[in-house]
Amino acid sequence: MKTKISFILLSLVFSVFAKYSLADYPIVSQRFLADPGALVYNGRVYIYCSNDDDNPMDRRGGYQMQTIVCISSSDLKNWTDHGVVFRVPGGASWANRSWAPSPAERDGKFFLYFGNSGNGIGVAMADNPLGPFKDPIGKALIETSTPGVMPAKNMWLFDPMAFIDDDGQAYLYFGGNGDDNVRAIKLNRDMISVDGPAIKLTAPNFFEAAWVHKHNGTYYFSYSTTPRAQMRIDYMTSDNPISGFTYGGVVSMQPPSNNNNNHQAIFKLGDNWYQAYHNRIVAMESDIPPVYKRNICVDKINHNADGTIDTMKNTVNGLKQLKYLDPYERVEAETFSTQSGIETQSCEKGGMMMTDINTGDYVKVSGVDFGRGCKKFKASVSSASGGGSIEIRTGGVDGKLLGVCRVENTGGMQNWKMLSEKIKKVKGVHDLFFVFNSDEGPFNIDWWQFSN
């Protein structure tokens, strides 16, 4: 994203954002992301998103997303920005849009299902959850000509959701813009072809955002309701994945600071269930037209013994950190819980980096476990100018100063040098802050690590 987003936290508009300071709301504030789809894999949740950075700032610009971005976390506080993992038409030559992705994993392969605007559904495949994803069939997987899709009145053919049942059967749910416009279709084992015609389902006030999860033998079909029904996330339940659904209630109300379309992804990580969703608070509080600039949030949901779901409460900082971050392992710089003034972008040597770092910018890394203590810090940095410095602090941007790491000119923004600095001994669990100063121009950070 070329236009810097400085969200909350001691920025020039600190007073506006004070109530959100040092909170995980939203979970990623350096990007505009929306329409989450979640995959839990090897103890980590990967959330794939429509990339609203593709959309113009103009209120009349429209949804023009052509890329999908992935973010991930194992603790639900610190999120890693993996950047763009799929794009059209490069990854699918027949498509010109990539909306509302849904991921799945099977037999060591990873799949992304996406909407080509509202005009068809595609599938892309990769060997790992971070892609790059490529279209394996050279055409749309679901079209209006797919048996069972039609007849339908004003059908929106998008918002796919892939669900693999306990017996191994995979399904794809999709559709929009009408109570009778819900469709489900069986997928073959290869996940890139369908088995039989689409099956018609009905949901009251169905608008978009089909999603299915299973808990204690019950299938939950959740979806966004129409504007007339407040664009809530409602749900239906059944003992069968493609029939017998009855209305259950409300998963969540229209999110605060949204007032527009709604989209959810429900996932289980550890022992708890969560819902990822989008709102528009970053744009609203940054005085950016918010219609096409959304951001991702996550909150916990609860299933009751009788099979109902408690209506979710939207929180600013309501999630418990699932585990502490280990600073003795290499940590990608684009992993943090909160930021101010930071951008992330692809690195020429691969992966992502924290970039365009200037004086006053900072990041917070939540719940870092230093154990019995460490005395050294190192980081991979680059600068084409005089560089600056990294203040290493705990507890806050003005918290205890552990040390200062000087960044010199490395000969270019993609010429990397590892810096090492002795610091004051720190032990136990702390929130870690990197506060940046830039003397003669911005600099980049690829990764960091502590040692004894």
Ligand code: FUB
Given for the second form:
Amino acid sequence: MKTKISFILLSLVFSVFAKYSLADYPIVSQRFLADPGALVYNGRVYIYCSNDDDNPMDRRGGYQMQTIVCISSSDLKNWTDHGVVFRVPGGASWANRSWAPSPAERDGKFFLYFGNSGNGIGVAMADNPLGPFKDPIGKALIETSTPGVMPAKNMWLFDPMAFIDDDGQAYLYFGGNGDDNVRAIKLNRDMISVDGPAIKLTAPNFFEAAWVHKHNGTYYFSYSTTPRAQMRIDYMTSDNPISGFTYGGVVSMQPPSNNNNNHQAIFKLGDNWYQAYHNRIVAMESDIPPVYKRNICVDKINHNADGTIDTMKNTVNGLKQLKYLDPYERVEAETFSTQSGIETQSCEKGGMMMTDINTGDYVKVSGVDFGRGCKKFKASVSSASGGGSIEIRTGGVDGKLLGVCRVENTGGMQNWKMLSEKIKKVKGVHDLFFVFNSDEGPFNIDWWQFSN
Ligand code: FUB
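Same protein, the form predicted together with beta-L-arabinofuranose this time rather than the form predicted on its own?
Everything in the complex follows now, all chains and molecules, and the chain you saw is the first one.
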């Protein structure tokens, strides 16, 4: 619960933040998110993050995250904000913090491994990637008393990474704060218990953020280096998942607009490999103390034939859209590539909605394929007052106006009504913009869809 003072501070700060937008970088600028963990499932990448919205705005606030947020995309441009998928102590009564998650899927069950601050590692489970995740064992999965974890000097017992090898054996990597503080432990097939003691690994300048991926038969262990080594993401390679690692090089330098801790998740979507990471550009550009207010970015990485990784280039908008968005399917309003001013929130009936819509706010949905053309637009909206309007444009906030959809009073902010509107015919692929006017009162949007 927020105190009144922090609420006032928040309101002041958000009036600045709300007006901020930045091309397609960072992804998901309506939230402060950090420490990505990626899972590719059914053609989508799900990125699970520490929720920096849980941290106070105050620069002395520290990391106080108790929730994990999930965002996902199938095209790497338009991201869907799924909101909070796990929280403590509700989802794991023994824990009072949850951050730096690592997801895994096995036999149709989904697992999230998380750090209870630096004091132990928990596991939570769900039937689908969006949770809600719940701890199935009622205690930490990894503690200092877990065989093989100790002895270790000043080890941070956090930043878990779950990796399932091609032969089906799963491993959990974790640790922090010292070259000798990396540990790997086998997980049983159930993914919620361990098989044998933790094994000690050593990584030069190891600080935190363990991550493992496998490419062409080589295991890559990547991690954040210490502040003295600029908090780069370095990597080691081996032909064995738990032994024989040797230093390989640098996956990525300290990101621009970060200047503090660094944390990566490496994943393959389609034919290419990517790294999700965080920096602090949203807070910095909004004059918010940035240390505990991070945001997620994604860039492409390249493996060479000799097994080395080229040092990644951080870009502002460097990723290609992998496929166009289909506007003839229902699209959740919390799916977009860029926003200015809006917020996302859970709906009482379930799912998420776009909210806090003010006049002049907008969202951009990239690369929308209208095909041979459509003439109708519909959306599910709610308003407890006069409402406002949604301008439907292509090409920019001042681009071609296809139509204006009026939002009237629906009888409550959680009373949903479907609007439909004839629009000017639009064909082919365009960036779609919704530009909002809420002069007659606030409104929410749940989903939208075009038709012929
Ligand atoms: O988010 C809290 C901590 O910051 C994580 O555990 C570390 O990896 C660093 O990113």
